[in-house]
Structures are given as C-alpha cells and as structure tokens.
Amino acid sequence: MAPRQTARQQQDRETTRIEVRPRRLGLLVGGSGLIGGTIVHYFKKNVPGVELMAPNSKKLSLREPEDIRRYCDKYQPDFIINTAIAAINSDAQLAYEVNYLGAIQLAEIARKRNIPFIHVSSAAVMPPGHDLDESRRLPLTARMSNYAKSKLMAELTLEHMGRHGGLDYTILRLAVVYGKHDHKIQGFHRLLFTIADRSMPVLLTSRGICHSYSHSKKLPPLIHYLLNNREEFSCQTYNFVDQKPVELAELILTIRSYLDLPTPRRIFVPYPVAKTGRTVIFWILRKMSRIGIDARLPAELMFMENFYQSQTLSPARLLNSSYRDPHAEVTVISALPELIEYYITRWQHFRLLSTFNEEFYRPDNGLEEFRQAPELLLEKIHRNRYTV
C-alpha cells in the first residue's frame, strides 16, 4: 500500500503543475515570402516556448475563407501574423481578394478570439515626402493601383476593428525591404539583379532623391517584442525602416563599385525621356504577344516615377517606444557585401546572369578542380580527411 502523502507534498505537485504552461502557438499567412519566411526561421531557432505555424496556400488560402475559419478551429492559435500579399502588379481581384479581405478576415478570426493581429504593410499607401510619420496616407480613390488601393483598404479597416470592435491590432508599415533569402527577383533585389546584368546603361533617377528601406532580419525580434508587450503596442501602426534613408543614386553607384562594373554611368535620365522609352518598351511587348512570344515587363517598372520622387518614413514613433532595435547599425549600404555574395552566387548557380563575369564572389571550394581535375581533388579530400 502506498505511503500517504504529506500536505507539503501535495502543495509541491499542485506548484509544479501551475508553473508548467503550454506552449504558444501562433499562425503566420505567407510563410514562402522573404518577410515571412525570415520571421518563421527566427521564431523556430530563438523562441522555444512558441511553435509558429506556417501553412502554405493548398492549406490555408486566404482566398477561401472556409479554410481560414477551418485551420484555426483545428489549431486554436493563440496570435496570428499576417505577411502574405498579391504581387504588386496583380489585377483588382487578385489584390482585393487577398490583400484586403484576405486580411479583414484573419483581423475577424483574431478579434472574435482575442488574440493579437500583427499584420504587414506598406509605404505604397503613403505619398512622397520626406520624414512621413504614420498619420500621413494617401487618400482613397479608385485611381490608385490595386496593391496601394488594397494595402490601404486593409489599414483603414483594422483600425475601424480596432476603435469599434476591440480588435487587438499592430500595423507595422515596411518600405523598400531588403535581406537574403528572397527566392523572387523583386524590389531591391530586382535593382541588384539589373546593375549585375548590365541591364541599366545609365541612372534611371534624379539627384537628391532618396527613399526609406526596411531589413527584412530586424523584423521578426520587433514582432516577437510585440507580442510580449501588447498594452503598449496595441491599436497602433509603426513605420518600420532604417533610421536614415538613402539616396538611390548612391545606392546604385555603391553596387556598381562592390561589383567593379563600368555601368551605370553617372548620367541621369530625365523622368520624361524615361517614361517615353517605358511606354515604347509596352507597346513593343503587346506586339511581341500577338505572334505567341510571352515577355514581360518587370513590375517595378510600373512605378518608375518613384525612381523619381524620395519618399522617407520616419521612425521616431518605434525609436520613442520602448523596444531597441538589436542591429540598428545594419543599413542597405552597410549590408550590401553579404547580399551580393549571397545573390550574385545564387543566380550564377541558376545561370540568370548573362553577361556578368562567372568568377565573381566564388567560394574556393573546389568547383574548378571538380571540373578540370576531379582525381587531384579526390586525392586532396581524402587527404585532408574529407574536407576541400
């Protein structure tokens, strides 16, 4: 027969039991982007008491909102982080269904479950200026482009959820983002691509003019202090950026001289002349299409006349809170070595370079000699005991 327990032995199990707590589980939508997928690999490697899932579209679609209410019936979650959007040149139901309503009704399943909401946007919804807080947007009309015209729909309506629904919200507003492990040629990595190919001859800008950019890595630690500190960071939207912007200009002369090419030139293209040579290169693409040759436009060029005009966000509102960025001092400039090691080497292994120099940034890890001498380097690895 087992002994009786003591009242201090109880009162030491029922302690332990307390202090044992569940795990915390969130939901992040748009898991295969660079924000999302940077924030699902921070999560996994420097927060254990969280599981962070991350479905993929053929299980949660926020096109469906069948499978939106089903996934999170299944899996409860305790904080949703909504990184997912349309590409930026997609058509009006594409960026309708899933950057607006695809957010609202996330923004829904949260605030009936009062869980927090973290959702991702954009500067698109801003003019340009210099120094914007978070108060300036541009106004709602239907002459926008769809992505600006959805991104600021979905703003507007969390913060509609918020006042009159209780819904606890942070908008955290992004400008030009950078960071590795971008799988699509977009956005910044898009003007990288461009200055490697030699695909711009001259500079597609104006002096002076400069924009705000946001490192995808400095934003999962923002989130993970978010969601630790909600009663100062709920209802509330935060321009997220470096702390000082960059003049396009130097940004790309900058990559031309990590890259030791001759191109772009210091010359600048005027906006008109720069627009007109758009305009021919669309119509020369919609003939291209009439005799079954599918070729398009980057879509960054539909909004060449930011190339143009400097738009910056100002980041006091974060910088007075009280979080502390851990890498204030990464900026796209100081970055640029390790992103163009990273990328250059990616697309010359995809062969998407045409005309650069297929030596640049090549780790020495035996590649030529597994070309022209695979029994000298046989003999060298087993030699060093299996290591190049």
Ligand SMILES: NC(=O)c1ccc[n+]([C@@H]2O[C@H](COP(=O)([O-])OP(=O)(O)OC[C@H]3O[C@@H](n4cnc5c(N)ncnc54)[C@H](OP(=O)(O)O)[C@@H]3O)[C@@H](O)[C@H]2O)c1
The other form holds:
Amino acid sequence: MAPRQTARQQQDRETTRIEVRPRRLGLLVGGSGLIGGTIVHYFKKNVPGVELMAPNSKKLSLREPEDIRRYCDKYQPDFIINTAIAAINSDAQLAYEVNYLGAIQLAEIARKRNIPFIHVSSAAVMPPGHDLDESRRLPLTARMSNYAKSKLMAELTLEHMGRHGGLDYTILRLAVVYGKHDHKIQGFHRLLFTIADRSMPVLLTSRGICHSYSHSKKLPPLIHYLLNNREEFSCQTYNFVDQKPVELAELILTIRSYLDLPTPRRIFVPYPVAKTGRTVIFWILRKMSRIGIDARLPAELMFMENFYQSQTLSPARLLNSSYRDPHAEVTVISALPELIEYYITRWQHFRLLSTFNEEFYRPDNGLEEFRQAPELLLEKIHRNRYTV
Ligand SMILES: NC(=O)c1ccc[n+]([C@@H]2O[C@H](COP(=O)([O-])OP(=O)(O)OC[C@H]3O[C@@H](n4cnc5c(N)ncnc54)[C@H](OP(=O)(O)O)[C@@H]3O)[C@@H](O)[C@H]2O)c1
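What would you give as the form predicted in complex with the named molecule, now that the form predicted alone is on the page?
And the full complex, kicking off with our chain again.
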C-alpha cells in the first residue's frame, strides 16, 4: 500500500502543480455547435481560471482516433467535454463513428489520464412517457434510429467504463433544446422557423401532448459546477430539463400569437393523416429529384411521431443534488420573446423566410433611412456626434 501523504506533502504537490500550470485546461469537442458554442462563450466570459480549447472537426475529428490521441498528448487537458454529434439524420457509419466510437475514444483518453469526462446525451435514448427518471432507457435494438442507437450505446459504454475501468464521467441528458445561436435550425428552432414561415397551416400534434425542454444557456453553469464537485457528480447520469413540461399545442399557439400570424389554425391533425401526408410529400420529392429538383423534408419530420407522444423527464435527481440553477424561472415560454426577436431578425438578414412580414421586427436604429435616404442619415449621424 502507498504511504499516506502528510497534509504538508500534499500542499507542496498542489503548489508545484499550480506553478507549472496556473490555469486548468479543458478540451471541448463540438464547440461550434449550439450546445458547445454556449459552453465556450460561458467559460470565456465567466471562468477566468479555465482555458477551454475547442478545436473544430477539421482540426480534431472524432472519426480519426489518431487526431484525438495526438491532440490530447500535445495539450494534456485537465478535463474533456463532449458535445459533438453527427447530423441527426446521418447514415449508420457517421452516427456510429462520431456519436459512439468518437465518444468512447475521448472517454478512454479521460480514463487513462484520470480526468473528468462530461458527456452530453439525449432524451432520444428514453421511451415516451411521463416524469421519466434517469433509469428509463429504450431497449437497444437494431431497428432504432442511428442517432438514438449511437447515443444509447455511448451511455451504456460510459457506464461500463465507470463501473469496470474507473472512468470519472457525468452524463447530462437533454430534452428538446431551446436557445440562441442554432445556426443549423434544428429541433425546436425548426418548429419556430416553420411557424414563422407559415408552412404549418394546422397543428401536427394532439391535445395534451407534453414535452420537456432544456435551455442551452442553463447548461454551462452546471458543467462548471460539476467539474468542481466530482465526488458528488462522478459516475452519474442526470436529466437536464426545465422543471415543468410544456404542452406542444400551447407552445405553437403562443409562438403564433407573438408573431401575430393567422396560422397554424387550431385544428389538430390526427397522426395517421399526418403520416400519410408525409409519405405522399416524400414520394413527390423523390420524383422531383429525378428531374434535377433537389428538395428535402426537414430531418425533424423523421421524428414526427414525437409530436404525437408525450415525453417528459423527471428533474428530481438534479434538484435533489447540491446544484442550484441560477435561472430556474426561465422556461421555453418565458424565453420566447427574446428567441423570436433573435431568430426572426437573423432569418430575415439571410432572407430565409419567404412569407414573413418584414415590418415586424424593424429596429429603430436608422435602418429605414439607410435604405431610403442614406445622405440624410449621414448628415444626422455627423450632426449627432456619430450616434443615430
Ligand atoms: N439540439 C438539440 O435539440 C438537442 C437535444 C437533445 C440532445 N442534444 C445533444 O446535445 C449535444 C450537442 O448538440 P448540438 O445541438 O449542439 O449539435 P450541433 O449544433 O449539430 O453541433 C454538432 C457539433 O459536433 C461537431 N462534430 C460533428 N462531427 C464531428 C466530428 N467528426 N468530429 C468532431 N466534431 C464533430 C460539429 O463540429 P463542426 O461544425 O466543426 O463539424 C459541431 O460542433 C449532442 O450530444 C446532442 O445529442 C441536442
């Protein structure tokens, strides 16, 4: 047995370590994505003692085990966070290599280096139902979507590595994510886009269907806390969701009313009808591709049955931990005005919305004069000492 260290020896060792590397160095994989980008921003603004490296997938690809090893040998991170995923509708190879093998390669490096590994997972590994706790997982089958299968396998192997190999991991399971900077327009933001673009004439859900939501901005403070409290959070999985689930129809109709639009109308389309409609559109699009017209259904429609099934996650385990969410009062409904302003402005800039009323979010910053009378605007700004 190794001799016990005296307090003095331990302090000396820590002092030596601090002298060698005064800041903790973290590796974040997936930093250009919605979740990863929010984590990078948080650590840069709020955590002076930590430097978070976030190489993009060209610099460090999870599909290249040698890349990962070389990068970690060179920079010797003190912890690893994994928020990378292949596109949600990827084929089996991409989903398997990025979401599963890549995650496991990172975890193995963390295990060998004896450093924490924080892995972001998804409610896609869970069945439908209400108030599901962390133990509720789908059975692993060949017929699952590539996304759900690879995320589920990653969770199972991380647990195995924790139990049998001593990996210090924490899994954070997210539900439907909302937040700024989703530049790929996925999930909830695709729903917002569809309503704003008026391409949802009626409600593709049933009365009373509820889901849990996760705010991307609430996640980084939790990760920061987890990293500083390994004893409590090591080898654990947590649902990371707002406390109360939200009814999908209520959410859609609230967005509609904020946008002051007549659609979607309050007509609930039954699932069999919606499913047939999707099949017909899919068939038409395939025919169109034969004459050179390339159009695709949004990847989210693959998961349309989720609009017709409740899935709400229990937040109890995290609520019963020592962590306190500093923004517990924020929900997807209360965040809507800010999200709508951010995304509508952005989509208008990129001319993505085909039917939206351009007058809706017109900033009062001289933009109209920039369009119509730039010479008057110039004169005004010069007169006002360079303010509008
Ligand atoms: N968004 C949601 O609604 C939602 C819901 C539940 C759970 N989650 C979970 O949250 C996590 C983050 O999702 P997200 O929405 O932030 O995803 P995202 O916006 O699509 O970002 C994916 C990230 O993965 C990186 N990536 C892709 N292939 C890679 C590769 N071969 N090597 C290294 N990096 C690679 C991308 O980097 P490049 O851009 O450089 O390629 C990007 O930074 C995932 O674990 C996901 O399962 C998300």
